[in-house]
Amino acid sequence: MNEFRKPGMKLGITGGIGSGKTSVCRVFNVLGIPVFSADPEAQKIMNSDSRIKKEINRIAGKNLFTKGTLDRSRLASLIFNDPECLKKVNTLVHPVVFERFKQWAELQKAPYVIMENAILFESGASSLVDRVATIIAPVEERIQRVMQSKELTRDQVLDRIRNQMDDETRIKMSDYVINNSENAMIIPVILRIHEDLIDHLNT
């Protein structure tokens, strides 16, 4: 692999919860691809900047911080039942990430490399990147997947994928869409996108 001062593109990988985002976050990352989380350094942001905090305490109308990290089951259970909060704390937090996001490619070497974001779309993060890859996933395979990894009940599941895209809608937007269901084989459709993008860079 040529050795590059800045990356050559961005790509965008989207999905619902529990499409299996992270599992294919893997496999780049193992093809030499570095990967930008957007949910976890949404999660520092909100843990370590001081006006993000009195904000987001501000929003709630109670201290979510009451053990000095954020409490996120509480401040779920607001978001999650109130779309306009849900707004303003999105509002509030992601301008933040896409200017880490935007400094963190800035010092990467690989030939391109990846925003991971469940909600890429409708965040905006979508026009930071110039490529978009979709997971999908059969939904009871994803209720299950989330109930056993985050220990949530169904109902909360089905909760938060009724607040994000159905996957019909990001596919339309996408240039790649990868089927992550339990019969699926993901490793040859990761392998095409990354030649994919390997080839458009080097033409």
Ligand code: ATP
Contents of the next structure:
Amino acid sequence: MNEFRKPGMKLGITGGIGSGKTSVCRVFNVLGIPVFSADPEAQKIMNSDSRIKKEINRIAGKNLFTKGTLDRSRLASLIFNDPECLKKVNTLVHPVVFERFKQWAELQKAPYVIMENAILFESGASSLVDRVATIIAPVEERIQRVMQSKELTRDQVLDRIRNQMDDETRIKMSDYVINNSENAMIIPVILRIHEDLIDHLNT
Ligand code: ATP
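Since the one above is the form predicted alone, can you give the form predicted in complex with the ligand too?
Entire complex below, previous chain first.
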């Protein structure tokens, strides 16, 4: 991680599918902390930047925008089975997301900002933040949550989990861990992290 920067501190929030990144970010947001979510931003860029759209079609070898917007499920199945294709799309989109994050962060007035990113480490976005919090939850709970929220089968969720970095690796590279299991109390942990970051800003 970078040396602690202040002001303009940045917290990265990451975690596997269904761990509860979005839910945790909502709590930080209630505390007045602005959140930049990398995935929706990447989707926005892929649907609006004509250079990126053209390149995606070139990489895919077909038009993935036949209905006006990107056919996400076709892209997902393409990149899921083709690591080279995934790498090409990432190399195209990530730098644009990173640039947008930097510009956005400059405009915020809060003591620190958050980048929520499921692939914070894999994408290299961890180099843009000062601290990282990893969200964890038991695999079985994550499976049930994702099966419900994304209408996927158990095997589809398991495939995605296996395709992602494991929690142990993420935790080793993180400053904070937030346990978002159903039985855990996330608010006190989030408040402690919030206070820790504010303390560092004030010292
Ligand atoms: P993804 O990576 O799949 O986008 P995520 O890590 O952002 O997911 P969320 O969208 O926050 O996770 O949560 C996934 C689902 O699990 C949501 O439907 C959410 O309401 C539910 N959920 C999150 N945290 C909990 C919890 N502690 N107890 C029960 N359900 C939860």
